[in-house]
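Listed next as structure tokens is one chain, alone, in the form predicted on its own.
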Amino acid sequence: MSTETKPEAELKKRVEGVAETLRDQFTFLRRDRLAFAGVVIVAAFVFLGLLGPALAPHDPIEHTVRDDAGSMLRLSEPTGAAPFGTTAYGKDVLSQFLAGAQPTFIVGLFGGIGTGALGFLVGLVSGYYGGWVDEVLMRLTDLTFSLPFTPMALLLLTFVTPSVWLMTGIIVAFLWKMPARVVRSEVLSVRERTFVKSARASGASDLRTMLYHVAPNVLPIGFLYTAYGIAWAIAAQASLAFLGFGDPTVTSWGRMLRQVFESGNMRVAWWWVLPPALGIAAITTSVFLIGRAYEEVINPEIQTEQ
């Protein structure tokens, strides 16, 4: 006889439930091979982003690279003390990819799911209700395209110190706009459909009805524009650090192309260039790949032929 509680038996239900539904996501990455190299190369950059300052042989800043005689290493080559180069500033390549990868998986994780997030909240409220509340969330999403993101970003960050948080905070202030537009648009049809008139019918309240009727049926397309938005907000931290408004006290992988630009080597020194080039060209292609993906089976109008 089970001496299993009731909440244990529920508790292991919804973990084998979870588990299931992983796994049937696993299945139908590894269809496309596309987006399962997409899925391979974002698990990396979240290792990285993670642990990439801990694994990183030297301090990226403090740390100078010397030859056997003491001399400093500038514009080194990939050898056996620096596998990736030296700047020219001596210090080590390999030791900035690694700890600029945290920098950037902060921005990237949380721009990505607050542009998601907001735009999510206010596509569902306009498309609901209409009327004025529509009529002023979408004038200020009308705003919102109209002001061009990076010189309005280079604005505020010219008054107050650049910092990851800082960062995020306005690329999620920007970024929300396309989100809410899709999720509107996706709001005027769920509506109108019959489980949500017969909610209404049945005395639902308008809060209940568009949280347990209207969002779930567009809860999909708010999570694939969640991770497009991931995609924006690296590119865009990123753009922002490559002109020289990022964190000054953190390594990022903008911060290191913007280093090489100043230093008159960018192309000179590709082993500089090509480890946070390749890093950010990576990871926003693979969060592109991975959410067309999806978006052939949310969408089925842009399905390919197999």
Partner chain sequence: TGGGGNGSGGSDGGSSLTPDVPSGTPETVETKYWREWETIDADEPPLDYSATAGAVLDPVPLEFSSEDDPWMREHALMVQRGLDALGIETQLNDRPLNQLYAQSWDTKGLEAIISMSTHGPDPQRGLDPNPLLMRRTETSLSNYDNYYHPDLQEVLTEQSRATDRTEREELVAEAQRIFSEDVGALITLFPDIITAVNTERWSGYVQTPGNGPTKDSFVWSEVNLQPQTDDRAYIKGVTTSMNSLNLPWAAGGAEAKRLTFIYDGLFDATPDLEVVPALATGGGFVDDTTVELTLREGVEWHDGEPFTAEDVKFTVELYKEHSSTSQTPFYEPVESVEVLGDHEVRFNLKGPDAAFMTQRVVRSVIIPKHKWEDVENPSQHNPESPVGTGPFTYENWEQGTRFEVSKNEDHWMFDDDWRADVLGDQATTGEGVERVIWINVGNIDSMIGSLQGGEIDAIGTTLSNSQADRAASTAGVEKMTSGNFAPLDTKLMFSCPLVRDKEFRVALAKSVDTEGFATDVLQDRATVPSGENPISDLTPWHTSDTTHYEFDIDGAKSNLERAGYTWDDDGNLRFPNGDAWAAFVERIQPGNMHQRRDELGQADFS
Given for the second form:
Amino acid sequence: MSTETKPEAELKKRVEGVAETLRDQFTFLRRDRLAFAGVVIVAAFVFLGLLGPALAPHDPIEHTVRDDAGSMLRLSEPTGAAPFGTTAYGKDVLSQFLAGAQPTFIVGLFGGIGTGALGFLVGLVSGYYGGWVDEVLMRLTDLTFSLPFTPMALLLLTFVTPSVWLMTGIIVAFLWKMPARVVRSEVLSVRERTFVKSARASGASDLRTMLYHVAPNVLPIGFLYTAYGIAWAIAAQASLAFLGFGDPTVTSWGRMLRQVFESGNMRVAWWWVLPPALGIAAITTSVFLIGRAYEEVINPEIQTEQ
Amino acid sequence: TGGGGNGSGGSDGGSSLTPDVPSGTPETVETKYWREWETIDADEPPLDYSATAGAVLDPVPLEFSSEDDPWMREHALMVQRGLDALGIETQLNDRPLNQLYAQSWDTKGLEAIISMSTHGPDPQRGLDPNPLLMRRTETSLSNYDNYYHPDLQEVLTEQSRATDRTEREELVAEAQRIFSEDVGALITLFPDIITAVNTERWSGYVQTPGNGPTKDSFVWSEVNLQPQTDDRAYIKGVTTSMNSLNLPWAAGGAEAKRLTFIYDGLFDATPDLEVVPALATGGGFVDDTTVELTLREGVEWHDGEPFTAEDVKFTVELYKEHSSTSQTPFYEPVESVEVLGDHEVRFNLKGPDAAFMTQRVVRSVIIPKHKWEDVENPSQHNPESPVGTGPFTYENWEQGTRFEVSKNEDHWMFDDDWRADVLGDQATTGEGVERVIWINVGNIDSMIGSLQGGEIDAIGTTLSNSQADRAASTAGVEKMTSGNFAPLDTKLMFSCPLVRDKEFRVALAKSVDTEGFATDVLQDRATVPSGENPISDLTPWHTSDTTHYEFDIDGAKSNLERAGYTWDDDGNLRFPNGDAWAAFVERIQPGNMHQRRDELGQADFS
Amino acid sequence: MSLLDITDLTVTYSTDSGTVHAVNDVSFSIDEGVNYGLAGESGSGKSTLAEAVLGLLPGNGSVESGSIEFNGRDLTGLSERERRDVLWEDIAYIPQSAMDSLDPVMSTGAQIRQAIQTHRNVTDDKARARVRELFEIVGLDPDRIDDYPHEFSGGMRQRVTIAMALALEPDLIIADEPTTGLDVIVQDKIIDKILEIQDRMDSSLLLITHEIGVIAETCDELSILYGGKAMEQGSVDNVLVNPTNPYTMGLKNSFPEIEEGDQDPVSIPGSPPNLSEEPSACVFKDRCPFATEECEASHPDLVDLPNRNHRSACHHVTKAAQMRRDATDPETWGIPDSHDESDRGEVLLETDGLEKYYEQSQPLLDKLRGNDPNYVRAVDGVSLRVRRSEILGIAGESGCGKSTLGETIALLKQPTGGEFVFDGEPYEHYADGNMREFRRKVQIIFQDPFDSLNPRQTVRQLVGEPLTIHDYRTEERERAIVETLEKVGLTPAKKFLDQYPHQLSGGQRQRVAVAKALVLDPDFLICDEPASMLDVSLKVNLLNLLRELADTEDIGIVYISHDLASLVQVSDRLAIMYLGRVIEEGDVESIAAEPKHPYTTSLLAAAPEKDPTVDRDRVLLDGEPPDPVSLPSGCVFAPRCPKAEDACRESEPGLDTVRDGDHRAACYFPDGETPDADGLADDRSDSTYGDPEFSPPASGDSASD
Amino acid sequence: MSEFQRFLAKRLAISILLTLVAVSVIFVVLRLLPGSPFESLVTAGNLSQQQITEIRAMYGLDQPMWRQYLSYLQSILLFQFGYSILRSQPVWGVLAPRLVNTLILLVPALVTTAVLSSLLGMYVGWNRGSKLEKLSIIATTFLRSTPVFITGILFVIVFAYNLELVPAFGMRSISASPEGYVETFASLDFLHHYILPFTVSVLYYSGDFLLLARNGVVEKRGSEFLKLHRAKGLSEMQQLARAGRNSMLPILTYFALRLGMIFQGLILLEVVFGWPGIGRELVLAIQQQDYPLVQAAVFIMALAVIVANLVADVLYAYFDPTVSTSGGGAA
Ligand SMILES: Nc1ncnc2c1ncn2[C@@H]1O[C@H](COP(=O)(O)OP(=O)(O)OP(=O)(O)O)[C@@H](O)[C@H]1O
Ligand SMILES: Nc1ncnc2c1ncn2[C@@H]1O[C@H](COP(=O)(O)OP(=O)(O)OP(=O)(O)O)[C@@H](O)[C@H]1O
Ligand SMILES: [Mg+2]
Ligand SMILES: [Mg+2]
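Switching forms now, from the form predicted on its own to the form predicted together with the partner chain, please provide the structure.
Next comes the full complex, this chain leading.
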């Protein structure tokens, strides 16, 4: 659509078109109460992710909760001073929980988007061009499949100072394979569809065909796997942090769990365990529930009957 | 993550002064290696931090690993508060422990201005001052912080060759005085060893410094314990597991300590850190480089073979030839070993070595020649069933889960009188343990549970104070605390111009509230040394006659003020400017960095 | 008492967007031994009705009212278990698509055996023996009973389902479009088989199809469904010969037939009714040219026509004869009668010996050894010529290479041999950087209307895209789009511009696909079965449109189809393909009237007749086309040709072997000519070849010389 | 060569190539990154520079990279994993018992969950829209998407700490000292420790199987062939069985793939439950930078996945009568 008589109008229409498709596709939320609950949780999580650190009453690391006598409140159950209790060295669990949402959010968001985008691109190119491009890319995914994620990630993180962005990178580098495969097989079938042949017959270049005709039709799958990618990334980040390979300068939910586990206080300090544990569980489950509902929309074969 | 950029400061917070530099003085002083250190790559400084006249200080990187000790982050925060009080911004670098160590492997030096870690309570560190002091010398591989003090260098070199005890003690005391006065590092505290044990089933736990009653560096508790029930198997819960049964080539894991229960050294050390005979019963320096020892007679290997001087000679030669990893301190200074008789050996040393009798031969490990002589590749050998002469005989080992030894009845340590001599008040009498079993309980939570549930008798690792209290809340379980001779060493990187200013170092020492920290966070379960003295008062080498810079923020500030430092309106510390800058530059010159303002005849700039 | 008695059956589906009234008050009955046909456009409720009888309605479908009595028992009231006993034992089922209706992971024999053993307590051996017997009956090799479905071709799979249906000799067989999707020759064979067997077993048959012709040939009685309503029913002879319902008339008239090749078929404009509400008016009123106010008021009841087995639901049934007459005139249906004569122009496309071989993938080892790969000779030496304003029809069985030929002349595939000249320039010219120019001039329309439009683009984007690509009329883009849409009959164009394909009906989509091809004002159009997926009436619309385009826009068109009847309708000239070769070529009239090649003859003969009074002779070809990889020597058709002689197997006849003016055929023993004396060993005299039973072309109307 | 053999040969060649590449990647990652197990010794001030050099030479770490690579390739492909740097014993001797512990936990769990969840999945897929379906989907989604260590921790808190039904940690009670596998695993005490991690792994894996089976059956439920089965008069159960049989293949291949990954253990689960499996050992080895051990463990894991992939593809090609063997195979 390079030359347009009224570009703005056209643009507006396009935007509306996209919005409509999205609206169409998201109507499932109204039907599926589970997915709706998931959306609420995700929204809350996004809110925490953006504003969590600002909402935290105290600095999660530097501030120490003290009793009236001024001595450190260690492993205190939830009280007025610390509504979620305190850690072994008197840190406010609530503040840690709030601040910990941010790295979780960042890794989830960017890990998910990176995974989805990279996988989508690889799947698209691989499926569309076929031949040796496909062969090479698919062998590459086979390779990432055969290298075990956790050990490889641990190895890398042993030598490089872990940071949230590095983790995101590693996660993307290992997880893109999932969407890539699915997108590719989807592309393979779309590629055979008549309208793609028809586009080529009307003289569209490969790039144009791929971007305008094939890509939009596999986009839902791409979205779906981006959503799953978010959940995977959050889970992966939490897992690595739990194993002690997370960014030590940042409080994340995974790291909080690591600290309770390591401190040997898991048996007593339930207030310290539950917020991060439930936080992670809730967000990953929600993302999956939404993804599943969305999957039913784009794959009518398995749609729930009313 | 190397620290602040160039000294222009100002940009992030704080307003710098316009540099006003007397002629002949550089406006900016860069991080620099002032001496040729074998261990440091001067072309590629790991840290880049420069000082500029009148500039607000860049944030000072503070490095630590929260894996090191659970409270290490709190400790870093304490140091941070100190710097904060002086108006210095800081940047906390929490590093994975292995990376903190990796800096030393790469021998590029520390990457942060301030870097803290605890020293392991290796028994030899309690016996001899060398392990902790010699790293402050020029050629030590462990000198990562580029510290060099000509006087200290001289004193330390001299003491390391002084085989005369009194002479050496004097020199060591002098070294402590110099180091403390110079603030060569911040030696903030010696954390206590806290653990919990079952006192209903066993009595006779022996408290050893740095080891407590239950850790594996010493064997006193195990040989002294007396059962209060019929069960004579003493079960110790641990969190780390042995990697192999090859003690001499252990890479310093749990096996390096636990397997010493099976072996004997030439000498041993008492809970008061005094050297007592073991396989060697006597002897000493014949001259500066020759040591002759008499060996205990009538000792048998666990398989019944007699122990002779041949074994000692063989051991040392094998270690040397195949570079034993865990026994380096023992064989390193030895040139050769001669067998003088069945129970007499002579060590020829490469040079005079003061620590040989006090440190190196103590808790060394002698292995049986008849078992090892046919081993092709000792470093990759994993004996089926290690044979030693020690107080305990190997029974069985399951990697990752348990290690079990049984009492060697004939061993002299089970002689009640002998023990009474060595252990003094702590000695008990009775039939003693039959077996010692280490069980890997993996995590502290389960360990406390197991101790309370009676599945284990003692916890073989350190607990935090509150964990120990929690464990001790059960009847029959008691918390045990002992002192420690391994300090928390907060290293200062001497390549950095700021650190090289002794006025700053003194101010820093004054700004850190170690006492408060020990009370508040560690609940007094730590010893705060007087002055920056790495030698603990638990050891006979300690001197209390050291300079102690009291916690005193105002004092610290006025020190800085007099040295020409100023503060901007927001309270950010600035480097000196004008003449004071020239004085600063003078103070940090190689020859001057151990001298204070007045020693150099500098004016008071306040 | 009749075998199956359906009374006032109403079936609805509940969906997200309300209730679908799929079958409304339908009644009919089938007597023993009777073949009953059920016809109607797509969505008229045929399958729903069959499923209701079988109790196989999907979860959201339910029988609202009415009864289905089978042998006097009401099936609707049966319990699940009782119904299972009736199923197959008494009523067997041949489902709509044979391709998917066999369990892919169970051998075909086992599936039939399962049907037997579910109802009869017989040993495995006995059951196997029965399966072998059944395979033989339906003409399958009994040794293949352990093969899996995918090892059979579509036609063979359909036979397996038939064999299964026969297994227990049921009283009633319900066959739901048993031949849809198969090509004429196979379809013909299948229908023949069903009839033969059903005759032998003396069971009744409920045959569902939208092909009136099939019903005309096979059934005794029928019902015509529309919008879930029975519009007309009765004996086939009555209903199809003298329809009294406008819908039947429309349906019948839109069914193309070869002998009507000179006439434009008439289509029913508009689209099927909305079933979301129970019909209150005549369901057909919106599309009916005879509708009056009366029709708005109520849906007419079925009324018995006097003295005959014939009922019709029409308010104007009394005017049936008049309506019948009017119905043959396209103007009645609001379709402009456009028959401009136009001369065919200069030659636009010419191929000579065009070849497209597909290399078969080869094991690496063979490649290394340097063995020549095998080739699929999809197009094997085709010489064609298309002029402006001319429609060249290409016909042939499935797999004979029609699509490959189409895509090769569209240069979507690279020819592997032969000459290709378009608009005076050879292939090399285009391949050498002038492909854009070619793409602008030559457009191709594909088979599947549901799939040939990108579902994520609006009509404006779809039709406008070629303009963008070729930078053509970009300054008046919108106008170009609108013009083109109106040209293909999508009026008012504005209404469609912002719609997505899923908001369009099948016919509309296919028109958008045509518009997309036409927007660049091409010189040449290639149509690869553009109508095969469409309902008859839509198909007719499209054919008319193409014809018109050829006439008015001077476009040369290649129209590919296996549906000979529609080809005859639309084309000027015909080329018949068999295994990658053109075996006969010539003017439509000439070929339809006097086919020379035995293959053409059988193709023509396989097309069903919608007039039940005409008795068609079936010409059943044995076997399937040979493997295009290892072709037999000599005439490729020889192995299936009833007239084949040694000569045929030795050398291959060229297309010029038989020549009659423009009409050429590749056959040594062409039909309609006296064969050599020794060549006529025709012991298969049951098939008559070359009987010019087709009525001679009526002169005048056709666009031919 | 038959079509199938050809397919097999191609697939095998790919697997071999993959193995080579994977092995090389492991090498590159391990060698190009800094660090070594002797760091702690150096840090402790025990080793002199010369000794460090000697030790490095002993393990071939002083050789040029390409030479190290060649000898590495040679030995690892011959399954000679060499000696662990820290454990003075053959790597295989360290790994084998760990592997057994992991397998004894995960194989039964995987089989159990594959059978039970697939059956349940088929059942709920058949009964679309039922309460049970909703419930099982929420439950499995939760269990599948939540990182396994969190589920583990929650279970430990509930069942071990609060209800005190089972021990929280370890594979045998700490006082047990069994000899040999039989004594180790055939005991009530083992079972007692086994239940919790076993349950968590069963639950963790259940999601995938359940959803695969459910979606498979749901898809098949509306299919034409099932309609024909129904028309033939098959009972509900028989129909479900056919639908199930038709959805078996993805489940089977997924099972094979999962089985391949089982060699990696569930690292997190093993850490939480203190299960002395290969995953926990690997984390330890990584922390200690025990090269030979790490590379052998990662190699075994990669190989297992590659082999499982191969098996899955072959299974797919072999069992699915409709798949064309030339095309490749399962995802
Ligand atoms: N499961 C269903 N849910 C909702 N509506 C349905 C369902 N099945 C069929 N319909 C609707 O019922 C109507 C009749 O469908 P049916 O399949 O009986 O038509 P048909 O005559 O067999 O068509 P065709 O010739 O295309 O097979 C159509 O409008 C269709 O959309
Ligand atoms: N890409 C390809 N590679 C190899 N063989 C092919 C390819 N495309 C088609 N063929 C083969 O070429 C022959 C002709 O196929 P084509 O699609 O042209 O037939 P068709 O006449 O259009 O059939 P239908 O009526 O079923 O559409 C067939 O045997 C087919 O299997
Ligand atoms: Mg139908
Ligand atoms: Mg085709």
